[in-house]
Amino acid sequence: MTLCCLNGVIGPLDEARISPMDRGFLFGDGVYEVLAHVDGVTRARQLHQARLAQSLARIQLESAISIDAIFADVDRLLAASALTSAKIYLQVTRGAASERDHRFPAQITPTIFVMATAWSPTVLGPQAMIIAPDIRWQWNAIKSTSLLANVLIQQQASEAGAVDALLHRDGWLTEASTSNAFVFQDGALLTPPLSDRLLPGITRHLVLELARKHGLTVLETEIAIDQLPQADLVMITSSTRGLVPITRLLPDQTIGRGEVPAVFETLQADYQRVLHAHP
């Protein structure tokens, strides 16, 4: 049985149940997280908790959420699910209303939801995207729950055969729909700046920590698209999927020589026991 905890209260997901007033219901109005719990770990807790803030504070919800308080159920929904490693999801939303009105009311209590699912982080092999042209909002460094372009897409990529979909805006890569992208060129490490068209990604921070302590050359910095096959190699990451490589862009194009350099091995393998120790 998944247990959830909603707005406090911990008990089978499916006899949770919302308003359909509910403004993250009505408009996708509410922001959310994704965690991986490794090991009895909840690996970078405080990472995601500031950044959790940060997407509250941007749709002016912060004053009326405690982080704490949220962390407080995400811990109480672990240890009643005796769940060792786990994805966590959890989600504010800016609550039920007492009528359907775009503009914010004036009262009004968020809506809180976790639920923890039995998962295990598994290390993927090399893998195939396609590109394709971003067509979400402009403000993707909030992780809003506002995602039917994300969906759009990755249904794209999945009839297409692909993990995911590379993603641009007038020819710059910006990222993938649920990842952050890299790229491997001539000993260097190359990753789109931060910015509002992409999300800061918590794997994307740890990443880059990892690359410059191995002496790697990063540079953040705008990729153009059309470059992409001759890098040494594409990947992209995230809290559930880790460092994946990316070798083949969909229909016929080949990224470098199809192979996955030992740079990147190495980064994995020590992504691997940053997934066990990151506070």
Ligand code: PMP
Second form
Amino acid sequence: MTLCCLNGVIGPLDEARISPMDRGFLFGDGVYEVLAHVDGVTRARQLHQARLAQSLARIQLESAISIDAIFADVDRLLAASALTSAKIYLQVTRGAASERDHRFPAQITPTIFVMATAWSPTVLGPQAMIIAPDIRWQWNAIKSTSLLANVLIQQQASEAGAVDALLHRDGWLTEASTSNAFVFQDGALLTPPLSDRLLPGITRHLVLELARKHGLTVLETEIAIDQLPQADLVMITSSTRGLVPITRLLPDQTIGRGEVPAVFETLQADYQRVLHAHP
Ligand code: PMP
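Now the other one: the form predicted together with this ligand, given that the block above is the form predicted alone.
Let us now look at the entire complex, which starts with that chain.
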């Protein structure tokens, strides 16, 4: 039985209930995090806590929330579920109000939901992606629960047989619909710079740290979407997928020679090591 923690109360996931007046349900007025818990360790926990704090601040909900209390819920839920490896989903919304009104309610009681599902990390081999216009809103650095555009893009990718879509605004790569994007090119690692056009991925952060430690040339720079086939490799990253090599662009393009260079394998192996050590 999968358990969850809703507003501090642990119980079966399929018995948890929220109000239909919850602003998360009505407006997508909330933020979330997804964490990997592997062999008893919640990976990069402090980085996720810091990003959650940032998301809450951007939507002016930080004063109603204790991040420590949410992570105490995470720990209690993991203990109650007896899961040593799990995918943790946590969501904070601006709670329910008596009326459907776009403006913030005078009194805010946030809804705090944590779910832990049995999961174990898998290492994905070379994958294919599609390219799609980035139709999302303008504040993508906020990990918002308003994910309709991401849902539509991911569905389109899936129907095309792709793992995800590489997104672009006006021909410039932003990220993918559920991960950050990188390019290996002539011994350098390139990724678009942080801005409101993309999520500041935790995995992105760790990978850049590692690559610099390895002496790789790291460039946070704009990348033209039509240059991708000329790259040696494209890579996408996320907390649950890790580092994924992309060698094909559907329907019919190959990236570089369609092979995974040794530098990717090294980075991926190091990433696994770092995660075990990261607080
Ligand atoms: N970008 C988007 C749009 C995402 O949904 C995710 C996954 N949460 C990421 C990037 C990767 O972020 P992280 O490495 O923190 O999982």
